[in-house]
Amino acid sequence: MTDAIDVLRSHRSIRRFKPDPVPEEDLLRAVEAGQQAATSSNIQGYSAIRVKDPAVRAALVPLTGGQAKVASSPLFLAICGDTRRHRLLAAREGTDYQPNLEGFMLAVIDATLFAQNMVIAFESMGYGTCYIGGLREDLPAVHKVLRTPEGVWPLFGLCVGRPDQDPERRPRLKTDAVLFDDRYPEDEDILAAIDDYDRVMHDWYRSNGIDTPDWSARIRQHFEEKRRTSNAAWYLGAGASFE
């Protein structure tokens, strides 16, 4: 146990890799590790397609903001909710599929546990990993490079493979921030948590050389304009449903 509470402990985003491949039995050993992730009802909703060709690789490279370790990096794999096989199964038998907002969820959820998993399985063997959330920057071109059918979306990426760097550990928000008994806390409250925070990321920002002057001013910035906001058409177009 406390030797997966220390890999929980010590993640970081890792950005530059060894070019070292990933072997085959570790990836099925995390992928394993994911599938043994919490899935409601058992339903599975999720995938991950391993792009191995270099060309698909570089194609990507533009469509999620021009991260260019999607390319380099020894392992990609592209998350998906994945209700395909849902829709398969109930084609097959003549019956109907409904498709809607609980559905969709449980999609997202299931696949962001899934990746989620692999990720502590990949760390815990030595591996560093980078979620790719810039996946979404342009979706129906990211469908075209990955030919996903109908049912099934593409969430995020996921850059996994022996680390070349070092990066110090980003503080996060005091547990007393995040964790609250029998009711959510007062405004002022959950403000005052966030000033604290806000003296500690402005150091750390400092320190690594960031131009951000506290935790505030990136997340003002970050939700001042709606970002991505095509994907909801996206998705809809793809067979989700938000009903």
Contents of the next structure:
Protein chains: 2
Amino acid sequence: MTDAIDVLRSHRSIRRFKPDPVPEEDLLRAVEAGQQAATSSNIQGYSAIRVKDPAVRAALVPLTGGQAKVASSPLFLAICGDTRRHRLLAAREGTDYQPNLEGFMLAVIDATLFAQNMVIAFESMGYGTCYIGGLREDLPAVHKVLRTPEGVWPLFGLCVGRPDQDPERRPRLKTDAVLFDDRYPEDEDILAAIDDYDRVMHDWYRSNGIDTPDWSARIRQHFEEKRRTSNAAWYLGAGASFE
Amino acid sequence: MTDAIDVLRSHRSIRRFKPDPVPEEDLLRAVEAGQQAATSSNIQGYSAIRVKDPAVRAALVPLTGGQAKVASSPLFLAICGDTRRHRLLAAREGTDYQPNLEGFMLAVIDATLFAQNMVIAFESMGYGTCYIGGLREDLPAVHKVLRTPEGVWPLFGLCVGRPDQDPERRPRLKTDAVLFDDRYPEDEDILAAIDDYDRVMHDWYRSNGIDTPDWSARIRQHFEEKRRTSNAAWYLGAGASFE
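Return the structure block for the form predicted in complex with a further copy of the same chain; the form predicted alone was the one displayed.
The complete assembly is shown below, putting the previous chain first.
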């Protein structure tokens, strides 16, 4: 038995795994736990593709920015926002199916709830996990490699396996920098909380031997240019809009 | 101690609560557990606004499609995708900040991971929760009521309290209808799985006294028209694009 809050609080991403395979029953246990997560109006707008084929795994490595663990982790799932079921139902009955931003968001949120429950289930069974947001680097190419049909959007990957490392938990912003009562704070209070966090992370990077700019500088670099710009047109398919 | 997988598997949304307040320490425990969830490149693109002001709660009820529990639940959080910190850092240093679809998705996914960890933490402490996706019905109006600044997007609400009902868990699609090996299934296999689920849900609706069309008919109705169309332009602000 693994206490739920202990599992949540001890999360760190694991990026190096032992070679032990993940038994089928553990995977199914995690997927069932994932499916029990909330889903908007019970649409269940998600699916997971377990990539077993080594050639497909290898093809995904350069498409995720060169993350070798996508090929080497004992289990790799591509987590998809999935509107395929909804589309097929409309097509079968000849009713309209109207994709838009809200429909897209439903699938993104549903898939993320599903995935996070899986992560917690895996971690409670002693596995380590790592989300691979890099799967969105070039989605049209990923789509070809995974042969996903229209309306199925790989959103991120998930590597799973027995941990072969024991990294320190990374500090987060203070709780009062993300939880507010009634009123969103003034800009200067937000910036003061960031300056405080910069100091915490500065020390943490140093004590973990990580040579990197401060958190705030990393954030500015991250958003300085539009990223992954080939995805938007692809998400909804030709002729669709984000209205 | 509450076993993690038991918590995940026993989830149902709770829509009726006892009046007992949620003590501050339980809320903080949940928020800290939420913050420990994975976050893309540690951007922590989320925040939660606890709405205590009864007038604001009351104003949100019609904006969420008339959900009275938004006013009456012991605790109500507005979960936000939050890019405000990132924007303020760029503004302070005079560097570019380039919002686009990918930046939006990072915040949506981050906020959802944060929220789901909170849900599991609350449930492990014996609380019931209900996501309020209806908060997106008219986001420009919600934004005014919550007085959120540019770059803070309320994505959904979360009602929390001691359960005053004990609803049955709703069956989900079979696991092999959402977990695939290497290859996304053919259309006819997807439709067969849906027909199977329709029969399960038909019986479930009847045994729970719910008079409703079958799941597949509900899904078709759900996506027959574009919904919540006023949100897209608002999400990224004037002049921004989803590129």
